[in-house]
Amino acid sequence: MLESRLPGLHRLGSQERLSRLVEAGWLQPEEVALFGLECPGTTLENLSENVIGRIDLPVGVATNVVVNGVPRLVPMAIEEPSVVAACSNAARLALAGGGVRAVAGERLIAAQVLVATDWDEPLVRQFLAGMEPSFIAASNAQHPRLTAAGGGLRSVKYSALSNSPQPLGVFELLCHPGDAMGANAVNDFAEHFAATLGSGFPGQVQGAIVSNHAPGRPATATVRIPVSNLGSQSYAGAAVAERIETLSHWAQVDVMRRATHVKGILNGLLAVANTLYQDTRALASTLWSHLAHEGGTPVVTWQCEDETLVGRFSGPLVCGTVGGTGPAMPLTAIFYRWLGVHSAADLEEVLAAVGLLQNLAALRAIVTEGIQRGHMRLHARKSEEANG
């Protein structure tokens, strides 16, 4: 019987771990070569734990993309070819309206400190008012690079937690992350705050953790396409535009449709984020949290205005261009150059535009030839390759 307890695995090198897996019967000797450990410019050992190899995703490029008047070449790491093709096609359609206009959101990230206390809310807020200024100053002094980049801890707020079985309250720490994604910094602020409460506060800290709900103003993107450019072999442009508007309304009122509507947007966002080693889990969870908070407004909406189809993206896009894994990887600088990205705000704008274009492509396909035709045509190449 195979044994999953492999003591000391973390102290070995990657090749040694593979040898241990062979010895333990989990791996055949001839399979070792499949785990290609080469990673130019860095080492896989630094990126994860108990590293034994890597897997590859193809990187395609979406063409025709213009955001804020600047041509972009958009790298997309995804195993689904129709996503790259669809983004390129939608971007081509958007050129008729001058491309996409995008505005980055308010770059704020929050953390929470949960406390159990018998003090009522006004008394805790009075306590907080006495310590907040000095705490913020001391905390920012511990992060000079962040504050020099215009970031840092901005505020601490308190509110009682309603409907809890015991008297609980939450301190919310609000941070500007600069060009970083920011989770590590604000988590550090939160743990420091929890330790600073000390004996003067009559209560017990229950936990401190970053929040993946973005409290700031969301990023936005807008595209305006003359309806005459939307036609297909079977439908006039005006009919396509009206149907896209109808599908947009469908996503607003039907949760089953809305889930797939947003998943299609994430197809594009996460494919770009993958190429830059962004935290794709945080990006997705933040968007879903925003979706729930906004009462189901599905991130991208479409509306016919005179002879123009107008699409609008509105949602928080958690990302960063400094810190984390991305800057250490050999292709990241090239991809940022292709994207025209010099800051996290630039990256937000490109991501918002890609999400908008990806949704346009999906809706236009649904109302014209259907999703399956183009999707399966590109999928067939995988089967042909697998069958020789």
The other form holds:
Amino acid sequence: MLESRLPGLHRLGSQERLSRLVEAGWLQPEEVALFGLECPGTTLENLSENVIGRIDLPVGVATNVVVNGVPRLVPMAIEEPSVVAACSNAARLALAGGGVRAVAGERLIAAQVLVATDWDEPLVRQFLAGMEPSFIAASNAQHPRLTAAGGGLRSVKYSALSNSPQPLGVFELLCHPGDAMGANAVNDFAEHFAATLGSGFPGQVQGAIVSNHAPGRPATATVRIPVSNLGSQSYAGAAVAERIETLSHWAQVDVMRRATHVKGILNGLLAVANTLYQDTRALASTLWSHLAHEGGTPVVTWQCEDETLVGRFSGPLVCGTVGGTGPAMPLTAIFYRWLGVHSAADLEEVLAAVGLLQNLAALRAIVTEGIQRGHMRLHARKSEEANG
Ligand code: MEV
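Same protein, the form predicted in complex with ligand MEV this time rather than the form predicted alone?
To see the whole picture, the full complex is given below, headed by that same chain.
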């Protein structure tokens, strides 16, 4: 098994860092050149419209990360200094408890079909019951690759929108997207459903679209850190652990703090998602919708349990490892290999773990030396380097 502890990496220049990754076995010598390669213009043209160029983000690697017993090298693309260093530091602290344990969520994605109808809810449900089994069978038959991968349309439900000024109702289609993110598949199912409702249904379809609220069980991650490991020369470990617990409580009870607490979590997991060309807007909106729906759970919480600080991540993470943009990009295959990710569920687990570690790093900095000192040190180093 490769070692994710790569001490001294931060002191090297980027070419030397790549050589170090070759020495450590993370990279093949012939892969080094890929890091200077630009993505072909034709690929970019396929991703967007009126393309006139590209923008750059640095990709750094967070070290020391162990998730479910497997060492991972974690690529992170972000414009903010100290995020990668903070993740590596938190991951080093987590090593004392064996790293992070993570479990992917239930991979379900929903789409909605809005209808205007005078029928009441029981009547529409009766209508639906008559068509649902054959619709599901016919829809899944049109997606053989998805069903072969264990995915497909699972169910269709109906509910009237009770607080709407006009009589409206929503059909909700629930789909397992396999290893894809799933928006395309479920939009297909929803549009097909809208067309299938047809003349037998006394109402008009108003629209059909994926929902970024994830209905399944969320991804979880847990880390256990001996409190003695959290201290430094100036701060006792037990006091740091207690204050981290207090900050966790703060995020639970105060929306002003919760927004920033979650922003720090997103710093980590979106930086990883960026390197893999994931739909980061879907990731963020799904997490925020979960937060709103769950009445303020701040995604990551911390608790002192005897001599251990225990951190828990719980949140839906919408992502995919097949389809989408990623596979066409030169470095994606290398990044998946470093992350030890072979499926969308694996990716959820890594993202949950990184979000948890990033939050630990932020809270520990806030309760000890303060965020600015660490930030400023890195800013100073960068402008020193920039000015020669
Ligand atoms: C800065 O990008 C993120 C933090 O503000 C997160 C937090 O306060 O928990 C450090």
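Residue numbers count along the first chain shown, from 1. Between two forms, the rigid core is the largest collection of C-alphas that superpose within 1.5 Å. Please read all numbers here as calculations on a predicted model, not as lab measurements.
Novice: With the core lined up, does the C-alpha of M329 move 2 Å or more between the two forms?
Specialist: It does not, since the M329 C-alpha is displaced less than 2 Å between the two forms after the core fit.
Novice: When the two forms are laid on each other by their rigid core, does E30 show a Cα shift of 2 Å or more between the two forms?
Specialist: The answer is yes; the displacement is at least 2 Å.
Novice: Taking the rigid core as reference, does A365 move its C-alpha 2 Å or further between the two forms?
Specialist: No: A365 shifts by under 2 Å between the two forms.
Novice: Provide the displacement, in Å, of the CA of H10 between the two forms, taking the core as the superposition reference.
Specialist: It moves 43.4 Å at the C-alpha.
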